[in-house]
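Given next, in structure tokens, is a single chain: the form predicted alone.
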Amino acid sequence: MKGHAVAGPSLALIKYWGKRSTADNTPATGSLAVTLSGLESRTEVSFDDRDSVVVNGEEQPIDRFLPFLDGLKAGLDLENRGLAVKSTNNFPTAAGLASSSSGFAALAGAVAALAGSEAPPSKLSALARLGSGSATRPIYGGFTVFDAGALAAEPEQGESFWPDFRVVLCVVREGAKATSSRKGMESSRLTSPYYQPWVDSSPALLAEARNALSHRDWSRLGPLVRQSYLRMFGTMFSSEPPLIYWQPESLALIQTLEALRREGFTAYETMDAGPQVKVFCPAAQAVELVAELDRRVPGLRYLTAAPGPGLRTWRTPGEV
């Protein structure tokens, strides 16, 4: 048999940055996120005599994946079985576009499908956490919350809750970032003088943002989203050594968006551990917004997405 899964990346509006427990891979700060449509990680898993992982046609060092694969096998009663994993992303990988969230969610789903498991979403979310904390969220479609210290994410609002919601992803660099999110989080926790204030301030931001989301209130949610990512980057910039993921185009986009808001656009940006800038805006403004960004910050790739579905899994017979 072969297990298959497809998952979209989860874009955090209120950020998760830092571990409460590295052993359990639980977050120090809660996050509010949206699962995106159109962008996807697609994974196929079959039994083999050894574990292997191929991403976008390239075999990966297995050490990065063994703890996650062992956790999946233990949780799905597949001990002592080798797993051959093949995964592809239709968007840049390890570049700050949340490919780890969709990749590990899809891997958890594909292994569960191969095992013939009917595990509920809450269990799949908890299993996905073993690979990446953000992978707990795209198990669900629409908007999700992953609370500080939690073992799994929870659905907040469904895929169709905010039909007017769009995300424009401004791809500044296509390649993989130099420092992974996991390493960056630990560096900030250990060395930034602003890390604990960041953790302490996050619950209030999350509560306010959940309330703003429930009212579909652009004017309230937007500034909270900006506060969250800028405070998060405050811990990165003040780490030792500093974590500077931004590129000149990243800052140019941020400054351009400030100007566009003054000109009447309802567009608010966020960033993750990488140079890419993500902007959420009303659907009616998305095309014009992309045109203005491309005119003022030319040479970048722009992708547009809406809230998307959660994890999809299925099983097929293997080759005879």
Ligand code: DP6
Given for the second form:
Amino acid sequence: MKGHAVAGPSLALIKYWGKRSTADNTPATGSLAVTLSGLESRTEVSFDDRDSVVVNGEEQPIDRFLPFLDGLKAGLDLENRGLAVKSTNNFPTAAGLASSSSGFAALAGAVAALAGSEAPPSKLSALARLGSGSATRPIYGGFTVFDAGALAAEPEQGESFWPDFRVVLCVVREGAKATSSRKGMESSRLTSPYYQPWVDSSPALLAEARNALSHRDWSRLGPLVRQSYLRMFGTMFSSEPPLIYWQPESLALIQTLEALRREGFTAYETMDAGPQVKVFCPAAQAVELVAELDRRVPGLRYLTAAPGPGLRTWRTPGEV
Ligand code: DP6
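The structure above corresponds to the form predicted alone; please provide the structure of the form predicted in complex with this ligand.
Expanding to the full complex; the earlier chain stays at the top.
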């Protein structure tokens, strides 16, 4: 048999950065995220005599995956079975476009499908957490919340809740990042004097953003989105050694967006552990926004996405 799964990346409006428990991979800050359409991780898995993981045609060092695969096997009654995993992303991998969220969600789903498991989404979300905290979220479509200290994410608003909602992804660099989110957030937790204030101030930010989202209120949600990523970067910049994921074009985009807002655009950016800038805006402004960004910060690649579906899984007969 083969297990198959497809998942979209989960892009946070309000950020998870820092762990409450490194052993359980639970977050210190609650996050609010949107699962994206169009971008996807597609994974198939079959039984084999050893564990292997191939991403975009390249065999991966197995160490990063073994604890996760062992956790999946324990959770799905597959102990002592080897798993051959093949996964592809149709967007840049490990570059701060949330490929670990979709990748680990799809891997959890594919293994569950292979096992013939009827595990509910809450269990798949908790299993995906062992791979990556952000992978708990795209088990669900639309908007999701992964609360501080939680073991799984929860659906917040469905995929069709806000048809006017778009994300413009500005791809500044295509290569993989130098420091993973996992290492980066641990360094912030251990070394940044701003880490505790970041954690302490995050529940209010999350609560206000959930409320603004429930009213589809751009003018309230947008500034909260900006506060979340800029405070998160505050902890990164003040880590030892400092973590600077930004590139010159990242800052050029941030400043251009400030000018575009003054000119009447409804467009609010966020960033993750990488140089890419992601902009939330109404559907009717997306095309013009990309044209303006491209004119003022030329040479970048732009992708546009909407809220998308949650994890899809299925099982087929045959070998990988
Ligand atoms: C900046 O989920 O990749 O994208 O749980 O250690 O695997 P681990 O971290 P990960 O971190 C995501 C950090 C972020 C913000 C977010 O997606 O909420």
